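Just the one chain here, the form predicted alone, laid out as structure tokens.
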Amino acid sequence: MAKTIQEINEKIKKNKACVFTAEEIIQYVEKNGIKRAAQEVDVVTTGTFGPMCSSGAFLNFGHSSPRMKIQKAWLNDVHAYGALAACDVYIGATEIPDDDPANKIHPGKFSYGGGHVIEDLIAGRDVFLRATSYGTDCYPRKKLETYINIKELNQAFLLNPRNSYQNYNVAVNKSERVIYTYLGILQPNIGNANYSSAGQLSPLLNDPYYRTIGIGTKIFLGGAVGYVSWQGTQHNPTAKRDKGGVPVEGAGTICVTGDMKQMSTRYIRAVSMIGYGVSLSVGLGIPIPIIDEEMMKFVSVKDEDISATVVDYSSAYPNREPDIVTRVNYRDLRSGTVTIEGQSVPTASLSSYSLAKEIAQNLKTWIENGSLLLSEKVESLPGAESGQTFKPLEIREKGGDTDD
């Protein structure tokens, strides 16, 4: 029998809601059955926590006197992006300070970046503002520089383009020498495999399709309430899926959003990589109505059940055509081992699975006792029926397209 979201609120506003996470559903529906357990069971919270290169936050600092229009920014040195007109900026989480001793290239040093700004922002830290500005007969100040804490600021929210990603690469290196990636240090012939998911409590793994999340609906992020503002960037509804619609590859993202002056820097977390530059480990959670059958499905999902592709990153990757090397499971990624090529090769997590179930936990503890209600989408994601897909960029010369 289907459930609304409506009819689920109204028993978690008595107290009355049941309720468990991703980890927890998996062995109750073995035990129970796929339609038990959608009659009895009203929510499963799901979370992950893990590098989010797409992410960054609008800061408000109020009007300096005489007032300023910022043109050019930079907060502990990092650059910001000041031309939002006033007093507004954006600091994104990979941006690092021109003069950094690693500068994303150099292989023996971490770096401090946009990433480190907002955490040091969320935990309280002063952060010293230097700004410039060209001067108007209205905003005449061309220059500022002081001190800036998050309590004193107006507004100050989190704003990822592209997050929680629905399964991704594993990374391996073919070649004979060391490289430095996005998903860490890999060792040359396929020395170590790296991944960044959590697998059976991934957020969208566990609702495949996007039936009950999209724009509108309520999340846990980096410790406070955030919301699902758009698709996110590089959004693939198209991408590869394995018989029961679970994705093989990275497919959709979403866009999200929230109040740093609530987040905790337990949830979000800078994070320097040697030879690639800077981060942000991102707490992500979502609550997923148990509106009917399909869902309780699609919410026991397993990590035995969910395949990542490897891909070689040391030459095919960086020239954007990647080399599929095989496809291998979660539960094989997480024992810390995996057979590829008929080596077995050690594999390591940038995602923390821990902090993936703690953040599954926070969010069925607000859902028991009443303090978080779900939220109906007001709009859906883009789905494979809308044809939508990740294209690459195309270099041409200029005047090179045509009208045909």
The other form holds:
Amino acid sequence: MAKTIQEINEKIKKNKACVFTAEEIIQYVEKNGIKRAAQEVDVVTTGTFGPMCSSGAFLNFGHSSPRMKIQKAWLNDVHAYGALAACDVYIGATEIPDDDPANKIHPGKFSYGGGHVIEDLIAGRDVFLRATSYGTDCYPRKKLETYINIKELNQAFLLNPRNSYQNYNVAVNKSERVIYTYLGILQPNIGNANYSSAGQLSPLLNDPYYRTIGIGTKIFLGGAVGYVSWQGTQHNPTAKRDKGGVPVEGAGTICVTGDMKQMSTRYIRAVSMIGYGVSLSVGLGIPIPIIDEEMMKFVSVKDEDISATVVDYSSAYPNREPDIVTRVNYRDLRSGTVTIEGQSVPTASLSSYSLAKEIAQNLKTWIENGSLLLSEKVESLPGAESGQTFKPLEIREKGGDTDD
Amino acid sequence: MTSQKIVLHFPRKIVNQPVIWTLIKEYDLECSILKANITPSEEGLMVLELKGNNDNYKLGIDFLTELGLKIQPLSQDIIRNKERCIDCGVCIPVCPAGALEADPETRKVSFNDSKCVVCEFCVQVCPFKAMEVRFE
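Having gone through the form predicted alone, I am curious about the other one (the form predicted together with its partner chain); can you provide its structure?
First the chain shown before, then all remaining chains and molecules of the complex.
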């Protein structure tokens, strides 16, 4: 018995939709079976909250008097890209101040950067804007210094080119020294294993073949309503999958957009990774319409059925070698210890399971009280059949051969 | 037997005195220095685990107080800001004292300040700046 999204929306409008989170549905399906659950349940909500470096914000300041074609801009001394129309800039989450010592005194602290500017804006704090330009007849101003606040901006929206990675590596360190990575501090000799996925709650792991999630899908982004605007960068639908179709390594990604003025710092937070840099933790959730039994089967996926690939970040990862250490599942990762090469290794997750759960719960409430209707995707993401891969960059001479 | 972790604030005038030597020799106390930052002619700070029989412990504390040292229990010094913490658990494997733990079910992180040795590793590694050092 298939359901359309319109039929589900009619039920949502009447406050009659049956909604579960991707965690709750597991038990429900175990008790009632796929068939009955697919008939009874209309929507399953997912969530994730973790550092997503490929995030950033478009801001429009409005025009100063006299006008200025902002060429270079800094927000709280963090560079924002200004080579767009006169008063538009893009600030990337991982940008650091020009005078930040970075890793010159290793490990660097990275206490402030683009992610923090974005968090300050969303928190409603004043941010110092400094800009320079060369001056034109129509835009004579060459310098500008002022404070801005998100309330006064014409537009402030996140446009994150790569979020919500469908599965991710588990990082370990097989070397003899401590290493500092985007997955945290890794102790020598596989002293710990860090991962970053919400597992059974993660949006794309609940719709592994992108049947319902596509361009135009309405989502939870940073506490507000956002949209999937494109396939994400590095979107790799042909990544290795297990027999249930779930990728066992980084696979699909989505590019997402949403209005920062509606967002909350509970779900968008700056991140300082010692020895690595600055990033932004993004809270993102996607409602999945249960259009048929196959979707119910997909959303009932549980942590023990999802594997992740363990990679050595002291050698294989930085040198782009294909070697993997082993595979482990998310139930074991979430238990706090996993066994790797015969030794018991403590685990930690950069991604917060408790906030992922809270986001899925929020989406559930929005749908139950009729304030969020589901959207039909307007275009599919490239799927496994597209043959699209994640290509490496081969260093070559001009006109030289590539592997293709 | 008394065993406690304490924070000692040394005024500048007694930075050069052999305080720990006295605690060991005169009062028969076990001293484990967890952290020390004492520079001649400046104020100093030491985190100390002090252990001994009850009478000696009390006499030792009296000696420190008479010298003019400010003593406070250790537990106040590292604070977990629950608003900033997202329960990621990155701090857990770096904590040498086992003061940070995650609930196996909910994955919520808890901080047991009685185990904390104020090494500040968690302060450095926390991506969300949720672990704060506070000296009052």
